[in-house]
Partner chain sequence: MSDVLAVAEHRRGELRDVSYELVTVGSQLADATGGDLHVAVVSGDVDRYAEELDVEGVDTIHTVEDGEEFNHDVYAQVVEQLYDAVDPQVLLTPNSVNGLDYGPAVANALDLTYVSDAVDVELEGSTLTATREMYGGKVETTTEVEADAVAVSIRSAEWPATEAAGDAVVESFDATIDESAVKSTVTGFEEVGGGDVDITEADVLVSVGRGIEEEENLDLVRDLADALDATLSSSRPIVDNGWLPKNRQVGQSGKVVTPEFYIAIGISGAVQHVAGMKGAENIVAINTDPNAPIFDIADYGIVDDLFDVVPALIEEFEG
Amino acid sequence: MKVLVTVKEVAAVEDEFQIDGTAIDEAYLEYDLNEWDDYAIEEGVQISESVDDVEVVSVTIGPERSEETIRMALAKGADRAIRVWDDSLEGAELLDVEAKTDILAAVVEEEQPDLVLSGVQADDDGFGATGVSLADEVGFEWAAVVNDLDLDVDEGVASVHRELEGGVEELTDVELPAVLTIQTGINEPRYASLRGIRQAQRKEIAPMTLDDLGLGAEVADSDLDIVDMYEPESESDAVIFEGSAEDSAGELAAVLRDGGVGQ
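Where the form is predicted together with the partner chain, what structure does this chain have on its own?
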(Lines of atoms letter the chains of each structure in order from A and count residues from 1; the text may use other names and numbers.)
(Lines give C-alpha, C1' and ligand atoms only; values in the text may rest on other atoms or scores of the structure.)
Protein backbone atom coordinates (compact mmCIF):
# COMPACT_ATOMS: atom_id res chain seq x y z
CA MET A 1 0.00 0.00 0.00
CA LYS A 2 1.16 3.49 -0.74
CA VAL A 3 0.45 6.62 1.29
CA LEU A 4 1.14 9.99 -0.29
CA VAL A 5 1.54 12.88 2.14
CA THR A 6 1.37 16.40 0.77
CA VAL A 7 3.52 18.87 2.67
CA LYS A 8 4.05 22.57 2.36
CA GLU A 9 6.73 24.86 3.56
CA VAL A 10 4.95 27.87 4.96
CA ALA A 11 6.16 31.30 5.87
CA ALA A 12 5.59 32.68 9.33
CA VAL A 13 5.70 36.41 9.87
CA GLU A 14 7.81 37.99 12.57
CA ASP A 15 6.12 40.17 15.18
CA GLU A 16 7.28 43.34 13.45
CA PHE A 17 7.17 43.32 9.67
CA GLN A 18 6.79 45.39 6.55
CA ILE A 19 4.69 44.86 3.49
CA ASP A 20 6.32 45.30 0.14
CA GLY A 21 3.62 45.80 -2.49
CA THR A 22 1.26 42.84 -2.26
CA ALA A 23 3.57 40.58 -0.28
CA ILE A 24 5.39 40.63 3.02
CA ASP A 25 8.99 41.70 2.68
CA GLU A 26 11.18 38.56 2.59
CA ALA A 27 13.32 39.85 5.44
CA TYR A 28 10.43 39.33 7.87
CA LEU A 29 9.56 35.76 6.90
CA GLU A 30 10.69 32.54 8.48
CA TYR A 31 10.03 29.23 6.78
CA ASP A 32 8.84 26.10 8.46
CA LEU A 33 6.85 22.93 7.91
CA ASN A 34 3.12 23.66 7.90
CA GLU A 35 1.73 22.69 11.30
CA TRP A 36 -1.15 20.60 9.91
CA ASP A 37 1.19 18.71 7.56
CA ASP A 38 3.34 17.63 10.50
CA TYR A 39 0.36 15.68 11.81
CA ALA A 40 -0.31 14.27 8.33
CA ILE A 41 3.28 12.98 8.11
CA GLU A 42 3.01 11.41 11.55
CA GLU A 43 -0.24 9.70 10.59
CA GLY A 44 1.36 8.31 7.42
CA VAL A 45 4.40 7.06 9.31
CA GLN A 46 2.22 5.47 12.00
CA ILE A 47 0.29 3.62 9.30
CA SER A 48 3.57 2.31 7.87
CA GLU A 49 4.55 1.12 11.33
CA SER A 50 1.32 -0.78 11.94
CA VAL A 51 0.54 -2.19 8.49
CA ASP A 52 2.86 -4.40 6.43
CA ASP A 53 4.32 -3.18 3.16
CA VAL A 54 3.46 0.47 3.30
CA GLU A 55 5.46 3.03 1.40
CA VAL A 56 5.14 6.64 2.55
CA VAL A 57 5.91 9.17 -0.15
CA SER A 58 5.91 12.83 0.60
CA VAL A 59 5.30 15.50 -2.03
CA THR A 60 5.77 19.22 -1.95
CA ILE A 61 5.44 22.06 -4.41
CA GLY A 62 8.28 24.43 -3.64
CA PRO A 63 11.63 25.92 -4.59
CA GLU A 64 14.96 24.39 -3.66
CA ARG A 65 14.88 26.04 -0.26
CA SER A 66 11.93 23.84 0.69
CA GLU A 67 14.12 20.71 0.59
CA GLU A 68 15.02 21.56 4.15
CA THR A 69 11.39 21.18 5.10
CA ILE A 70 10.72 18.05 3.10
CA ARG A 71 13.79 16.49 4.64
CA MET A 72 12.00 16.78 7.97
CA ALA A 73 9.34 14.45 6.57
CA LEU A 74 12.06 12.02 5.52
CA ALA A 75 13.77 12.26 8.90
CA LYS A 76 10.48 11.41 10.60
CA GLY A 77 10.07 8.28 8.53
CA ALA A 78 8.76 9.01 5.03
CA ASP A 79 10.50 6.69 2.56
CA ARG A 80 11.09 9.14 -0.25
CA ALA A 81 10.03 12.55 -1.46
CA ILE A 82 9.07 14.43 -4.58
CA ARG A 83 9.57 18.14 -5.01
CA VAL A 84 7.78 19.84 -7.86
CA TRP A 85 9.13 23.15 -9.06
CA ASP A 86 9.43 25.07 -12.26
CA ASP A 87 10.55 28.45 -13.50
CA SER A 88 6.97 29.27 -14.36
CA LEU A 89 5.98 28.73 -10.73
CA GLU A 90 8.78 31.01 -9.59
CA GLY A 91 7.02 34.10 -10.91
CA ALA A 92 3.57 33.15 -9.69
CA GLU A 93 2.47 35.43 -6.88
CA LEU A 94 -0.05 32.99 -5.54
CA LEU A 95 -0.64 29.37 -6.35
CA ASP A 96 -4.38 29.07 -6.07
CA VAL A 97 -6.32 25.94 -5.23
CA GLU A 98 -6.73 25.06 -8.89
CA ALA A 99 -2.98 25.23 -9.63
CA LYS A 100 -2.12 23.09 -6.62
CA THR A 101 -4.89 20.65 -7.53
CA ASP A 102 -3.60 20.23 -11.08
CA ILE A 103 -0.02 19.68 -9.99
CA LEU A 104 -0.83 17.27 -7.17
CA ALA A 105 -3.30 15.40 -9.40
CA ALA A 106 -0.48 14.77 -11.87
CA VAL A 107 1.64 13.38 -9.02
CA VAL A 108 -1.25 11.16 -7.90
CA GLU A 109 -1.58 9.85 -11.48
CA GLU A 110 2.09 9.05 -11.46
CA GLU A 111 2.26 7.46 -8.01
CA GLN A 112 -1.15 5.79 -7.77
CA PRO A 113 -1.38 5.96 -3.96
CA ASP A 114 -4.15 4.23 -2.01
CA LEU A 115 -4.36 7.03 0.49
CA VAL A 116 -3.45 10.70 0.32
CA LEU A 117 -3.00 12.64 3.56
CA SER A 118 -2.86 16.41 3.54
CA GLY A 119 -3.15 19.08 6.19
CA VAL A 120 -6.53 20.74 6.79
CA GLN A 121 -5.04 24.08 5.80
CA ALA A 122 -1.77 25.86 5.20
CA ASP A 123 -0.84 28.37 7.85
CA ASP A 124 0.12 31.09 5.37
CA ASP A 125 -2.55 31.35 2.66
CA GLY A 126 -5.22 29.54 4.65
CA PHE A 127 -7.26 28.21 1.72
CA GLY A 128 -8.15 24.93 3.43
CA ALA A 129 -9.29 23.46 0.15
CA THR A 130 -6.57 21.67 -1.77
CA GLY A 131 -7.14 18.16 -0.38
CA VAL A 132 -10.85 18.03 -1.19
CA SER A 133 -10.35 19.66 -4.57
CA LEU A 134 -7.62 17.13 -5.38
CA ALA A 135 -9.91 14.25 -4.42
CA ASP A 136 -12.51 15.45 -6.90
CA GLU A 137 -9.92 15.89 -9.61
CA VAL A 138 -8.51 12.36 -9.31
CA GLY A 139 -11.83 10.69 -8.55
CA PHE A 140 -10.91 9.63 -5.01
CA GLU A 141 -13.26 9.62 -2.05
CA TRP A 142 -12.35 12.10 0.71
CA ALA A 143 -12.97 13.47 4.19
CA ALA A 144 -12.12 16.93 5.50
CA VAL A 145 -10.92 17.83 9.01
CA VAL A 146 -10.11 14.34 10.23
CA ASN A 147 -9.01 13.98 13.84
CA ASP A 148 -9.21 10.22 14.19
CA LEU A 149 -8.39 7.51 11.65
CA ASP A 150 -8.90 3.78 11.79
CA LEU A 151 -7.78 2.06 8.62
CA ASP A 152 -9.13 -1.32 7.52
CA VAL A 153 -6.76 -2.17 4.71
CA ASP A 154 -8.42 -5.49 3.84
CA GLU A 155 -11.84 -3.93 3.48
CA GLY A 156 -10.42 -0.81 1.88
CA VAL A 157 -12.25 1.45 4.31
CA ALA A 158 -11.04 4.37 6.40
CA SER A 159 -13.21 4.99 9.46
CA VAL A 160 -12.67 8.59 10.43
CA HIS A 161 -13.88 11.19 12.87
CA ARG A 162 -14.47 14.59 11.33
CA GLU A 163 -14.20 17.37 13.87
CA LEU A 164 -17.21 19.62 13.45
CA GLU A 165 -17.79 22.89 15.28
CA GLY A 166 -18.86 23.02 18.91
CA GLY A 167 -17.24 19.86 20.21
CA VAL A 168 -19.16 17.46 17.96
CA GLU A 169 -17.47 14.80 15.87
CA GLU A 170 -18.96 13.10 12.86
CA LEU A 171 -18.16 9.41 12.40
CA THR A 172 -17.78 8.48 8.77
CA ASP A 173 -16.68 5.46 6.76
CA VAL A 174 -14.85 6.35 3.58
CA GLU A 175 -13.92 3.96 0.77
CA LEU A 176 -10.33 3.90 -0.45
CA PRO A 177 -8.63 5.30 -2.42
CA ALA A 178 -9.22 8.51 -0.53
CA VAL A 179 -7.81 11.89 0.38
CA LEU A 180 -8.04 12.81 4.05
CA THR A 181 -7.29 16.29 5.34
CA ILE A 182 -5.68 15.92 8.74
CA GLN A 183 -6.50 18.08 11.75
CA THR A 184 -3.98 18.87 14.49
CA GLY A 185 -4.27 16.73 17.61
CA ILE A 186 -4.97 13.48 15.70
CA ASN A 187 -1.63 12.16 16.97
CA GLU A 188 1.55 13.36 18.59
CA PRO A 189 4.06 14.27 15.89
CA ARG A 190 7.48 12.84 16.71
CA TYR A 191 10.67 14.81 16.75
CA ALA A 192 13.14 13.74 14.10
CA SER A 193 15.81 11.64 15.79
CA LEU A 194 19.48 12.17 15.03
CA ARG A 195 19.50 8.82 13.34
CA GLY A 196 16.45 9.81 11.32
CA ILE A 197 18.09 13.05 10.28
CA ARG A 198 21.21 11.16 9.17
CA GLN A 199 19.14 8.65 7.24
CA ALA A 200 17.17 11.42 5.60
CA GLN A 201 20.34 12.66 3.96
CA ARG A 202 20.51 9.43 2.00
CA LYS A 203 16.86 9.34 1.00
CA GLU A 204 15.75 10.48 -2.39
CA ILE A 205 14.12 13.84 -3.07
CA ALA A 206 13.12 13.59 -6.71
CA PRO A 207 12.89 16.97 -8.39
CA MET A 208 10.13 17.25 -10.97
CA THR A 209 9.20 19.99 -13.37
CA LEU A 210 5.78 20.69 -14.80
CA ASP A 211 7.03 19.17 -18.02
CA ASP A 212 7.98 15.95 -16.20
CA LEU A 213 4.38 15.78 -15.03
CA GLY A 214 2.99 16.45 -18.48
CA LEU A 215 1.74 19.87 -17.50
CA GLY A 216 2.14 23.18 -19.28
CA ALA A 217 3.32 26.47 -17.82
CA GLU A 218 -0.27 27.78 -17.84
CA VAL A 219 -0.92 25.72 -14.71
CA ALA A 220 0.77 28.51 -12.80
CA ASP A 221 -1.65 31.15 -14.07
CA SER A 222 -3.85 32.05 -11.16
CA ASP A 223 -7.39 33.24 -11.55
CA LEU A 224 -6.92 35.07 -8.29
CA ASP A 225 -5.19 38.38 -8.29
CA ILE A 226 -4.01 39.88 -5.01
CA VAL A 227 -4.34 43.61 -5.57
CA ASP A 228 -3.69 44.83 -2.05
CA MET A 229 -2.15 43.64 1.20
CA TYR A 230 -2.31 45.60 4.43
CA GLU A 231 -2.30 45.24 8.16
CA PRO A 232 -5.90 45.03 9.34
CA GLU A 233 -6.95 48.25 10.93
CA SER A 234 -7.13 47.64 14.61
CA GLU A 235 -10.59 48.29 15.92
CA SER A 236 -9.11 47.95 19.32
CA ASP A 237 -10.14 50.26 22.06
CA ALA A 238 -8.20 48.22 24.56
CA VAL A 239 -6.64 49.94 27.53
CA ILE A 240 -2.97 48.98 27.25
CA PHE A 241 -0.99 49.04 30.48
CA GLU A 242 2.55 50.21 29.93
CA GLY A 243 5.69 50.21 32.01
CA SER A 244 7.56 47.45 33.77
CA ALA A 245 5.94 44.04 34.21
CA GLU A 246 5.35 44.90 37.89
CA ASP A 247 3.69 48.20 37.01
CA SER A 248 1.41 46.80 34.33
CA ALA A 249 0.57 43.77 36.48
CA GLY A 250 -0.32 46.18 39.28
CA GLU A 251 -2.68 48.16 37.07
CA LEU A 252 -4.30 45.03 35.71
CA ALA A 253 -4.69 43.69 39.24
CA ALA A 254 -6.58 46.85 40.19
CA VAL A 255 -8.99 46.38 37.29
CA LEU A 256 -9.51 42.74 38.19
CA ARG A 257 -10.13 43.59 41.84
CA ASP A 258 -12.60 46.29 40.82
CA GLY A 259 -14.39 43.59 38.87
CA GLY A 260 -14.56 41.44 41.97
CA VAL A 261 -11.88 38.96 40.93
CA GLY A 262 -9.71 37.23 43.51
CA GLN A 263 -11.63 38.37 46.54
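Can I have the other form now, the form predicted on its own, not the form predicted together with the partner chain?
What comes next is one chain alone, with no partners or other molecules.
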Protein backbone atom coordinates (compact mmCIF):
# COMPACT_ATOMS: atom_id res chain seq x y z
CA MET A 1 0.00 0.00 0.00
CA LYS A 2 1.22 3.50 -0.79
CA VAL A 3 0.18 6.68 1.03
CA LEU A 4 0.98 9.99 -0.67
CA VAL A 5 1.04 13.01 1.65
CA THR A 6 0.98 16.48 0.11
CA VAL A 7 3.04 19.02 2.03
CA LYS A 8 3.31 22.78 1.68
CA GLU A 9 5.88 25.22 2.96
CA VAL A 10 3.95 28.24 4.21
CA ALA A 11 5.06 31.78 4.86
CA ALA A 12 4.42 33.61 8.12
CA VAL A 13 4.94 37.33 8.52
CA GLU A 14 6.77 38.97 11.39
CA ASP A 15 4.88 41.35 13.68
CA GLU A 16 6.29 44.32 11.79
CA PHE A 17 6.48 44.04 8.01
CA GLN A 18 6.27 45.98 4.78
CA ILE A 19 4.24 45.26 1.68
CA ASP A 20 6.06 45.55 -1.63
CA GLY A 21 3.45 45.94 -4.37
CA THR A 22 1.27 42.84 -4.21
CA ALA A 23 3.64 40.83 -2.03
CA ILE A 24 5.28 41.02 1.35
CA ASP A 25 8.99 41.66 1.25
CA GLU A 26 10.95 38.44 1.78
CA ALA A 27 12.89 40.07 4.61
CA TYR A 28 9.77 39.88 6.78
CA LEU A 29 8.83 36.28 6.01
CA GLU A 30 9.63 33.05 7.80
CA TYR A 31 8.84 29.64 6.34
CA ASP A 32 7.63 26.50 8.03
CA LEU A 33 5.64 23.33 7.50
CA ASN A 34 1.91 23.98 7.06
CA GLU A 35 0.14 23.06 10.31
CA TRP A 36 -2.61 20.97 8.68
CA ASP A 37 -0.04 19.04 6.63
CA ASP A 38 1.79 18.14 9.84
CA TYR A 39 -1.33 16.24 10.96
CA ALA A 40 -1.58 14.58 7.54
CA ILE A 41 2.03 13.39 7.80
CA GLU A 42 1.40 11.99 11.26
CA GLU A 43 -1.69 10.12 10.02
CA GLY A 44 0.29 8.62 7.15
CA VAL A 45 3.12 7.53 9.46
CA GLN A 46 0.67 6.02 11.96
CA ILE A 47 -0.88 3.98 9.12
CA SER A 48 2.59 2.70 8.17
CA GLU A 49 3.21 1.73 11.78
CA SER A 50 -0.06 -0.19 12.14
CA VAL A 51 -0.30 -1.83 8.70
CA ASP A 52 2.32 -4.04 7.06
CA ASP A 53 4.03 -3.06 3.85
CA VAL A 54 3.02 0.60 3.67
CA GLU A 55 5.19 3.21 1.97
CA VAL A 56 4.66 6.87 2.86
CA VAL A 57 5.72 9.32 0.16
CA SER A 58 5.63 13.05 0.74
CA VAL A 59 5.34 15.51 -2.13
CA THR A 60 5.71 19.27 -2.21
CA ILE A 61 5.70 22.01 -4.83
CA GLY A 62 8.39 24.49 -3.95
CA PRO A 63 11.88 25.90 -4.51
CA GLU A 64 15.08 24.40 -3.12
CA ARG A 65 14.43 26.25 0.15
CA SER A 66 11.40 24.02 0.79
CA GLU A 67 13.62 20.91 1.05
CA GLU A 68 14.12 21.88 4.70
CA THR A 69 10.36 21.64 5.20
CA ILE A 70 9.84 18.37 3.38
CA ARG A 71 12.82 16.89 5.20
CA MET A 72 10.79 17.38 8.37
CA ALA A 73 8.27 14.95 6.89
CA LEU A 74 11.09 12.49 6.32
CA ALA A 75 12.37 13.00 9.87
CA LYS A 76 8.91 12.19 11.20
CA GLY A 77 8.72 8.90 9.32
CA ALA A 78 7.94 9.41 5.63
CA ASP A 79 9.98 6.98 3.52
CA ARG A 80 10.88 9.28 0.65
CA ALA A 81 9.92 12.64 -0.82
CA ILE A 82 9.34 14.38 -4.12
CA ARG A 83 9.89 18.09 -4.74
CA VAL A 84 8.44 19.64 -7.91
CA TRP A 85 9.85 22.91 -9.18
CA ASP A 86 11.36 24.59 -12.21
CA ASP A 87 11.85 28.00 -13.79
CA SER A 88 8.25 28.17 -15.04
CA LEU A 89 6.97 27.90 -11.48
CA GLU A 90 9.64 30.25 -10.16
CA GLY A 91 8.29 33.05 -12.36
CA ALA A 92 4.63 32.57 -11.49
CA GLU A 93 3.10 35.30 -9.34
CA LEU A 94 0.48 32.95 -7.96
CA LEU A 95 0.20 29.17 -7.98
CA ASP A 96 -3.53 28.78 -7.74
CA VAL A 97 -5.59 25.68 -6.96
CA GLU A 98 -5.81 24.67 -10.61
CA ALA A 99 -2.03 24.77 -11.06
CA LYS A 100 -1.39 22.78 -7.89
CA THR A 101 -4.11 20.31 -8.88
CA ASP A 102 -2.57 19.70 -12.29
CA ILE A 103 0.90 19.18 -10.82
CA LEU A 104 -0.21 16.92 -7.98
CA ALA A 105 -2.45 14.94 -10.35
CA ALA A 106 0.62 14.23 -12.48
CA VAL A 107 2.44 13.02 -9.36
CA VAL A 108 -0.52 10.78 -8.49
CA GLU A 109 -0.40 9.39 -12.03
CA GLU A 110 3.31 8.67 -11.56
CA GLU A 111 3.08 7.19 -8.06
CA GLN A 112 -0.30 5.41 -8.20
CA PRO A 113 -1.01 5.77 -4.45
CA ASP A 114 -3.86 3.98 -2.70
CA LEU A 115 -4.48 6.92 -0.39
CA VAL A 116 -3.68 10.64 -0.63
CA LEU A 117 -3.66 12.71 2.54
CA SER A 118 -3.69 16.50 2.37
CA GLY A 119 -4.09 19.23 4.95
CA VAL A 120 -7.52 20.89 4.90
CA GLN A 121 -5.98 24.25 4.05
CA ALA A 122 -2.72 26.20 3.99
CA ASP A 123 -1.84 28.79 6.57
CA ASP A 124 -0.77 31.41 4.04
CA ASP A 125 -3.03 31.44 0.96
CA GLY A 126 -5.96 29.61 2.62
CA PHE A 127 -7.62 28.40 -0.58
CA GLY A 128 -8.72 25.22 1.24
CA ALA A 129 -9.59 23.50 -2.03
CA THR A 130 -6.54 21.70 -3.41
CA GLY A 131 -7.25 18.27 -1.88
CA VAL A 132 -10.83 18.10 -3.10
CA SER A 133 -9.88 19.51 -6.50
CA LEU A 134 -7.15 16.87 -6.79
CA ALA A 135 -9.63 14.09 -6.03
CA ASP A 136 -11.92 15.36 -8.77
CA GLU A 137 -9.05 15.57 -11.25
CA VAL A 138 -7.75 12.03 -10.66
CA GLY A 139 -11.20 10.48 -10.21
CA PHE A 140 -10.63 9.29 -6.62
CA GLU A 141 -13.25 9.13 -3.92
CA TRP A 142 -12.76 11.84 -1.30
CA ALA A 143 -13.73 13.21 2.07
CA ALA A 144 -12.92 16.63 3.49
CA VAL A 145 -12.19 17.88 7.02
CA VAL A 146 -11.51 14.39 8.37
CA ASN A 147 -10.93 14.35 12.14
CA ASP A 148 -10.75 10.57 12.68
CA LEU A 149 -9.87 7.68 10.41
CA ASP A 150 -10.21 3.90 10.55
CA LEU A 151 -8.62 2.14 7.61
CA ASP A 152 -9.61 -1.37 6.48
CA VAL A 153 -6.87 -2.20 4.02
CA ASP A 154 -8.23 -5.67 3.16
CA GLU A 155 -11.63 -4.24 2.24
CA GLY A 156 -10.14 -1.11 0.69
CA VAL A 157 -12.33 1.18 2.77
CA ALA A 158 -11.55 4.23 4.86
CA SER A 159 -14.14 4.98 7.55
CA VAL A 160 -13.83 8.69 8.16
CA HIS A 161 -15.29 10.89 10.85
CA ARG A 162 -16.12 14.50 10.12
CA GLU A 163 -17.34 17.17 12.51
CA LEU A 164 -20.24 19.09 11.01
CA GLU A 165 -21.90 22.31 12.10
CA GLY A 166 -23.49 22.27 15.53
CA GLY A 167 -21.10 19.62 16.85
CA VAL A 168 -22.71 16.82 14.78
CA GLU A 169 -20.35 13.94 13.91
CA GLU A 170 -20.63 12.20 10.55
CA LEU A 171 -19.23 8.72 9.80
CA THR A 172 -18.72 7.90 6.13
CA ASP A 173 -17.13 4.94 4.35
CA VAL A 174 -14.91 5.97 1.47
CA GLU A 175 -13.60 3.41 -1.00
CA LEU A 176 -9.92 3.48 -1.91
CA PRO A 177 -8.18 4.93 -3.76
CA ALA A 178 -9.21 8.15 -2.10
CA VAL A 179 -8.11 11.65 -1.18
CA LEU A 180 -8.74 12.74 2.41
CA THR A 181 -8.20 16.29 3.64
CA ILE A 182 -7.05 16.14 7.25
CA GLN A 183 -8.28 18.42 10.00
CA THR A 184 -6.17 19.47 12.97
CA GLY A 185 -6.79 17.41 16.08
CA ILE A 186 -7.05 14.06 14.29
CA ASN A 187 -3.85 13.04 16.07
CA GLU A 188 -0.92 14.50 17.96
CA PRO A 189 1.91 15.18 15.50
CA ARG A 190 5.18 13.83 16.81
CA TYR A 191 8.34 15.86 17.19
CA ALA A 192 11.13 14.81 14.89
CA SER A 193 13.66 12.92 16.98
CA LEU A 194 17.38 13.54 16.66
CA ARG A 195 17.70 10.05 15.20
CA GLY A 196 14.88 10.78 12.76
CA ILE A 197 16.52 14.03 11.69
CA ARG A 198 19.81 12.22 11.04
CA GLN A 199 18.04 9.48 9.09
CA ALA A 200 16.15 12.08 7.05
CA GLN A 201 19.45 13.37 5.69
CA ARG A 202 19.97 10.02 3.99
CA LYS A 203 16.46 9.67 2.60
CA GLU A 204 15.65 10.48 -0.99
CA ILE A 205 14.16 13.80 -2.08
CA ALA A 206 13.56 13.36 -5.79
CA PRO A 207 13.57 16.67 -7.70
CA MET A 208 11.06 16.78 -10.54
CA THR A 209 10.34 19.39 -13.16
CA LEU A 210 7.14 20.01 -15.08
CA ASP A 211 8.77 18.27 -18.04
CA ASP A 212 9.46 15.19 -15.90
CA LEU A 213 5.72 15.05 -15.18
CA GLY A 214 4.70 15.55 -18.78
CA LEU A 215 3.41 19.07 -18.13
CA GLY A 216 4.07 22.29 -20.00
CA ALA A 217 4.94 25.72 -18.66
CA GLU A 218 1.35 26.84 -19.21
CA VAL A 219 0.32 24.88 -16.13
CA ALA A 220 1.57 27.84 -14.09
CA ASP A 221 -0.74 30.26 -15.88
CA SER A 222 -3.56 31.50 -13.70
CA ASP A 223 -6.89 33.21 -14.29
CA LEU A 224 -6.47 34.87 -10.91
CA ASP A 225 -4.66 38.17 -10.50
CA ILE A 226 -3.59 39.65 -7.21
CA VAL A 227 -4.69 43.25 -7.66
CA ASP A 228 -3.83 44.69 -4.26
CA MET A 229 -2.41 43.83 -0.88
CA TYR A 230 -2.86 45.96 2.18
CA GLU A 231 -3.28 45.85 5.93
CA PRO A 232 -6.95 46.31 6.82
CA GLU A 233 -7.70 49.16 9.13
CA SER A 234 -8.43 47.96 12.62
CA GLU A 235 -10.47 49.72 15.23
CA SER A 236 -10.71 48.93 18.89
CA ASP A 237 -14.17 49.41 20.33
CA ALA A 238 -13.53 47.41 23.46
CA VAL A 239 -15.02 48.91 26.61
CA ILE A 240 -13.86 47.63 29.97
CA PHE A 241 -16.28 48.09 32.84
CA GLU A 242 -14.66 48.40 36.22
CA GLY A 243 -16.38 48.28 39.54
CA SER A 244 -19.00 46.06 41.10
CA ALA A 245 -21.00 43.55 39.10
CA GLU A 246 -24.12 45.61 39.71
CA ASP A 247 -22.56 48.82 38.45
CA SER A 248 -20.99 47.04 35.45
CA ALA A 249 -24.31 45.43 34.52
CA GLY A 250 -25.98 48.82 34.58
CA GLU A 251 -23.28 50.39 32.42
CA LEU A 252 -23.47 47.46 29.97
CA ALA A 253 -27.25 47.79 29.75
CA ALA A 254 -26.86 51.47 28.90
CA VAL A 255 -24.38 50.68 26.14
CA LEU A 256 -26.72 48.06 24.69
CA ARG A 257 -29.66 50.47 24.79
CA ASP A 258 -27.61 53.19 23.09
CA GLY A 259 -26.62 50.67 20.42
CA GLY A 260 -30.22 49.73 19.77
CA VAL A 261 -29.76 46.18 21.09
CA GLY A 262 -32.09 46.42 24.07
CA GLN A 263 -34.96 48.62 25.25
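Note that the structure is predicted; figures quoted are calculated from it, not measured. What we label the rigid core is the largest C-alpha set whose atoms superpose within 1.5 Å from one form to the other. Numbering follows the first chain given and starts at 1.
C-alpha superpositions between these two forms give a turn of 80 degrees for the smaller rigid part relative to the larger. Once the two forms are overlaid on the core, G250 shows a Cα shift of 21.1 Å between these two forms.
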